[in-house]
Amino acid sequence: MTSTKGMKIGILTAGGDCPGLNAAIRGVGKTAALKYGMEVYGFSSGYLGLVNGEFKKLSVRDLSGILTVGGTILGTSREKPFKHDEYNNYVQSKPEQIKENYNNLGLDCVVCIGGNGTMKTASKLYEAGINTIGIPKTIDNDVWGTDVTFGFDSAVNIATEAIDRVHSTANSHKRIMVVEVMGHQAGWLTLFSGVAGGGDVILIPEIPFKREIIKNYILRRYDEGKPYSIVVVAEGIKIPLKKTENKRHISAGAYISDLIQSDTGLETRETILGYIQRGGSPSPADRILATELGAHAAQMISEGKFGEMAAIHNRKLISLPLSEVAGKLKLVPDDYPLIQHARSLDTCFGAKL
C-alpha cells in the first residue's frame, strides 16, 4: 500500500442539514489524521467553499467533542457548481475555480458528504479530474446504492414521537389528525414513522391514493366505534390541482385534511412537522453509522478508491462508483415487506391491494 502520510484531504458537507453530519466529519477526519497521517481541511458552506477557496485546516482537537452535536461545524449550502445559467454556460466557470483551488492547496481528495445532489456533483468533479469520495446522508433515505443513510433513524425517532403525541389529542377530541412528514419524493420516512407511530392511514408518493378508499376506511372505523384516526402523509404525494392553483402554496397535509373533512364530515386537523425532523442531536444508530461511513471513507482514500461512494449493504461496508449513484433515487418498492405487514394490520395506504 502506498504511504498516506502527508496526503491532504478536504471535507465538505452539502445540501440540507441532518443529524450525524458532525459524526461523519469526525469519522473521516480523525481516522485520516490518526491512522493514516493525513492533513485534513474543512471547506465551509458545501461546494461554495470549494468555489471560493474558503477552508480551514482541521486538527484532531477541532474534531473532538462534536460526535453528539447536531448540524455541521463546516456549514452547508445548496450550491450546485455545474448548474447552467440562462445562456447554458457554467456560472463563472465554477468547476474551473474548484479545480484551481484544489490544485493550489495540493489536495489528494475531497470527501463530499451529502444526499443525491451532492453525490451527482461529486461524480461530475471526479470526471473533471478531481479525486472525490462520497458519503451519503439524508433524512429521506433515498440515496441509491446504500441500504440506509445516516440522518434517517434520527428523523424517524422525531416523527414517531410527534405522531405519538398527536394520538392523545386525536382521542381526546375525537378528531382525525393528519401529520405531514418530510421525504421529498420518497416515502421511507413516512412509512417507517407511520408504522412505528401506529398510523391508521399512511400515504406515500410511491402508492397513488384514491380519496374514496380513504373516505370509506375512515367512516368504517367511525362506524366500528373508532371516532378518531391518525393519518400520516408524505410531503411528496401527488396532489391534483386546478389550473389556477399553485402547488407551492398547498401542503400535502392541508390538502388531505381538507379532503377528509369534506368527504366524511368529521372534524380534521393537520400538523406539519417541517424542519424539526432535521434538527437536533443524532440518534445512537446514526452516530454509529456516520462514524463507520466516515472511517470507511478514510480507508478508501488510503486505497485509492476515488470516484466512489461509501455505503452499507447487508450490514457490510462497501463502496460503489459515484457514476452508478448519480441521478438515481431509491424509492419504496410496491412490494416492500413493511407495507405488506402494515396492511395485514388493517393499515390503509389509500389504494387497493
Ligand code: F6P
Given for the second form:
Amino acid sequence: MTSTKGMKIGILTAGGDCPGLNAAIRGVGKTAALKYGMEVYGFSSGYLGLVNGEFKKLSVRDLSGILTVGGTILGTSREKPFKHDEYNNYVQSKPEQIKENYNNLGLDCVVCIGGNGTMKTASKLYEAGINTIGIPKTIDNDVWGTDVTFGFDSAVNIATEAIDRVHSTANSHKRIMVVEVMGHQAGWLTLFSGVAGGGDVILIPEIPFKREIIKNYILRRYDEGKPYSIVVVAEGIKIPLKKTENKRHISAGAYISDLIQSDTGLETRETILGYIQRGGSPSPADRILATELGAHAAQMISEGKFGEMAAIHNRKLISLPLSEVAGKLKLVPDDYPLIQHARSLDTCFGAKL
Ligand code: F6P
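Okay, that one was the form predicted alone. Can I see the form predicted in complex with 6-O-phosphono-beta-D-fructofuranose (F6P) too?
Now the full complex is given, and it begins with the chain already shown.
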C-alpha cells in the first residue's frame, strides 16, 4: 500500500439534505485523519464551495459531537457546475474554477456525499481529471447501485409516525385521510411508510392509478363498516395538469383528496408531510450506514479507488464506477415483494392486480 500520510482530501455534501450527513462526514473525516493520517478539508454549500474555493480545514475535534446531529455542518446546495450559465462565454467555466481550486489546495481527492445529481457531477469531475469518490444519501432511496441510502430509514420512521397519528384523528371523525409523502419520482418512501403505517391505499409513481379502483375500494370499506381510510400518496405520482399549471404548485395529496371526496362523497382531508421528513437526528440504522460508508470511502481513497461510489449490496460494503451510476434512477420494480405481500393483505395500490 502506498503511504497515505499527508494526503489531502476534501468533503462536500450536495443536493437536498437528509439525516445522516454529519455521521457520514464524521465517518470519512475521522477515518481519513486517524487511520490514514490524511488532512481533511470541508467545502461549504456543495459544489458551490468547490467552485468558489470556500473551505475549512477540519480537525478531529471539528468532527466530534456531530454523529447525532441533523442537517450538514458543511451546508449544501443544488449547484450543478456543468450546467452552462449565461457567463460561460467570457469567464472561466465552473469546472475550470474547480480544477484550479483543487490544484491550488493540492487535493488528492474530493468525497462527494449526495444523491443522483451529485453522483453525476462527481462522475463528470472524475472524467475531467479530478479524483472523486461518491457516497450515496437521500431520503428518496433512489440512487442506483446501492441497496439503500442513508436518510431513508429516518424518513420512513418520521412518515410512519405521522401516519400512525393520522389514524386516530381519521377514526374520530370517520374521515378519509390522505398523507402526502416525499420521494421525488420514486415510491420507496411512500411504500415503506405506507405499509409500516398500515395505509389502506398506497399510491406510488411506479404504479399508474385508476380513480375508479380507489373509489370502489374506499366505498367497499365503508360498506364493510370501516368509515375511515388512510391513503398514503407519493408526491411524484403522475397527475393530469392543465396547460397553465405547474407541477411544483400542485400537491399530489390535495389532488387525490379532491378526487376521493368528489368520487365517494366522503369527507376527506389531506396532510402534506414536507420537509419534516428530512429534518432532525438520524435513526440508529442511518447512523450506522453513514458511518460505515464514510469509513469505507476513506479506505477507497487509501486504495486509489477514484471515480467510484461507495455502496452497500447484500449487507456488504462495495464500490462501483460512478460512470455506471450516473444518470440512472432506482425505482420500485412492479414485482417488488413488499407490494405483492401488501396486496395479499388487501392494500389497494390504485391498480388491478
Ligand atoms: O431528494 C430529496 C427531496 O427531499 C425529495 O424527496 C423532494 O422532492 C426534493 O428533495 C425537494 O427538494 P428541495 O429541497 O429542492 O425543495
